[in-house]
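In the block that follows, a single chain appears as structure tokens, in the form predicted on its own.
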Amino acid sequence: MLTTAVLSAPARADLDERQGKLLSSNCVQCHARPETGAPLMGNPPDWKVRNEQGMDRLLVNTVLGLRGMPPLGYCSACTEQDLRELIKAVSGIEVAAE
């Protein structure tokens, strides 16, 4: 299942357990889905544009919601560190060191 390898890729071992479960809960339901037209988990052609605008702008686009995509993608549990450490496992994105 499509869900279950994107949940194993690496930059899931720096989700602590309630980033996983909140991952998991919000973010794969459209960023693992083909057919939602979101830039998908693990497909680096989807985020390469993206990334390069870099964390704070994909921050503020994950606040406010962009195109298709909910304010803070549905998650109203997420903390601002919540939010950083998602971008950073669904985009794929190499921040450095904070």
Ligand code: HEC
Given for the second form:
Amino acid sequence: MLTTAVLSAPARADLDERQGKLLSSNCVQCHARPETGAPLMGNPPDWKVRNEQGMDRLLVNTVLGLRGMPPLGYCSACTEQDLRELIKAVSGIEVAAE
Ligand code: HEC
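Having seen the form predicted on its own, could you give me the form predicted together with this ligand?
First the chain shown before, then all remaining chains and molecules of the complex.
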């Protein structure tokens, strides 16, 4: 199953169990489904240019939404720290230790 493959990817190694659930019940609904037009998890070419904007810009666009990307990625339960971890998992962006 696609969701299982995505969730076992190394990119989510930093997520705790609760964040893993937030990821699968929100972000994965679009970011593992090509037909939604979302850049896909585990597919670096979809993310190269986006990630060059840097984490802070990705965070702003996630919180406010961007075209087909809904504000907060529908994750109303997410804290800023959750969103940072979920963005890392979805985008694969490399971020220096915070
Ligand atoms: C309803 C579908 C949907 C959901 C749910 C969703 N996304 Fe997205 N996301 C999109 C789409 C579509 C785009 C591409 C927007 C564009 O550039 O047109 C996107 C883009 C992004 C981007 C790139 C923003 C940029 O600056 O290019 C990030 C980061 C992101 N999503 C993170 C997340 C995270 C984290 C979650 C879960 C909390 C999430 N998304 C949930 C559809 C979704």
